[in-house]
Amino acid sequence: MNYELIAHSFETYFNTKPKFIVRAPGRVNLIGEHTDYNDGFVLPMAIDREVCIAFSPRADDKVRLFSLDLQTDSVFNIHSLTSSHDWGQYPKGVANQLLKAGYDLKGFNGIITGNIPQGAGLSSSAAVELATAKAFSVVSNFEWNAVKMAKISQQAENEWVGVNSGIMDQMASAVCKAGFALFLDCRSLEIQHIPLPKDISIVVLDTSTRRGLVDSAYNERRNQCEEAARWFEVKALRDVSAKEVGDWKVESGLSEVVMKRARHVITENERVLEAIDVMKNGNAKRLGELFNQSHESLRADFEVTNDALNMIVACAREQDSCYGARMTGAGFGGCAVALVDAEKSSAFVKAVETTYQHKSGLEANIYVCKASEGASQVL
């Protein structure tokens, strides 16, 4: 991100230099899909694509944010917030939750921009929330607590925006460390920073397909997971072992479809825990195998891939430089993620772009990503 350019944009719009600049990253989930709302384990990584806010304090309680990307502004009074149906919902939601948590907020003028592809499942919304929270912490002079701000941002998305997301996206944007993935226990919020294997690149493969109207399918799977947890008589599927799933019988009273959903979540949790060990040992080969197993489970048992995701994953796996690939995010479109030999990443990108376009007729957007720092102040 070019911070000088953002500062110049602020100066052009507000006729003065910004006093501060903050940023918050998007994320890609390496492994651990649809486990978060089952109290399970996830392994995201903050990426080097981010949302940035250049800003200066105001003397009143007004926030005026101009979006460089949308060329529209959002203006609101902190103490008289009203709902809207635009991008301004996210900053307003954060302000609302910070007020509810007892923070004394000050107003500011700001320019907001980002380079996270929207709708691709890389958490542009969480980055907006954490960048906003960081801006408020700087201008209002309160101590930054990354985990607390992640929770507040999640509550903003759940309660104000009305999207029933888990905590993973906000935690990744808030607490990740450069060069590391983030192991997160979604029940206890215990975290570990896990080193990435040396000489590998994390490559995000955007299929150029979007999820569309899949809220009902997402909610259906949440309900099926809850049904399975009740059948196993546990709080969440996190508490069930693979052996217990293996003992399931057709006549047990739990449908085969619901058992398939449960089997994905339970085996995916095991894959995340193994992934931590193999990453600590630098075993890229085994990590790639876990990526592949995860995708097959999401395709066959959880049934949240689509043709484009399956195709781009196949295109990635055809390359000798690829250790493994899987869909990432909620599914039904969006992105896959591949583990690739770093020295061959440029050739990998070209080969996948060409093969995918030939097979699908679509143009993939492919990003070789670095593991970046969580929300921070850069000026």
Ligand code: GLA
The other form holds:
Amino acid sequence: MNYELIAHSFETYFNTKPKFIVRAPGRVNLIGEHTDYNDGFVLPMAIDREVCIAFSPRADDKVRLFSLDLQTDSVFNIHSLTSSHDWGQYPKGVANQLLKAGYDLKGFNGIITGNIPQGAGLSSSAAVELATAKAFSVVSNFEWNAVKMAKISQQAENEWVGVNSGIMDQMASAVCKAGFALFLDCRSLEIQHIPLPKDISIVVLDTSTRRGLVDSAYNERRNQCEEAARWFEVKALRDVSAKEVGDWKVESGLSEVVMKRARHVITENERVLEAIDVMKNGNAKRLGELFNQSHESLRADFEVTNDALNMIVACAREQDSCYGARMTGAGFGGCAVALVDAEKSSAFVKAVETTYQHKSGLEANIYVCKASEGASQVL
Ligand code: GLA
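Now show me the form predicted in complex with the ligand; what you just gave was the form predicted on its own.
Okay, now the whole complex, with that chain kicking things off.
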């Protein structure tokens, strides 16, 4: 993003230069979908699209945050937070959770802006949360602990915003390293930075479809996974292997739909572990196959794709330069991700834009992504 322009906007709005600028990225999940809330494995990567806050301390306990993109502000007193039904929920939720964790917070005036499309499955809300946490850490002068801040941001989303999401998005926005994907064990929160295979581009394909009611469908999937875990008598589906399950016959007490949800999660965890191995060996071909299998499992067993996602994935796979493609994020619309021969990525983008538009009548937004750094201070 153009930080000078953001500083300039701050100056226009507040009549003084900002003292600090922080940023936090969105993410694309390479593989490991709907596994995080099953204590499983994920492999996201921070992208070069982010949320940015330019700000200066205030003498009182207020936060005044002006959204450049929405042209509205959110003003709140840190010590008397009330919930609202707007984007201000995210910064307020983070403030609330930081206070609960015992941090002493200071007020600030800020400008917030971003270039992560909303509702596309690229974690724009996690980026707002982590950018807010970063701003508080700078202005209130407390030490930045990336993992702790990811947890606090997730709690803000769960408890204040009321979305029951897992830990993947916040961890990706907080701890990713430029040039690497992040292998995360969502139970222990152990991480490993995994280098991307050489000569490969990660391409995000936004179907430009968005679906409402995502939260209720998401919570329903979570409940079904928990039901399956109870049936298997384990803490979470992470504790079951495909080998133990055998031939996936529907057993008494387990409905077919719950069995399918469990099969997705259990096999997806195994695909993530294999993906780590093949990435370490630079085997793009096999990684692409795992992407394809993941999509099939999300389509047929977890049932979180839509026609547009299935179509854009098919358009991507038609290209010889594509090793594999799958939906990414919660699903029901939003984005897919493809693994593409880097030398041919521009031709890939053009070809998929054309065929997708021809087949669906929709215009896709397709971009080659750079693996970026987690939340940081710019000024
Ligand atoms: C959303 C949630 C994540 C994760 C994904 C699906 O992005 O916020 O926690 O569950 O969906 O993998």
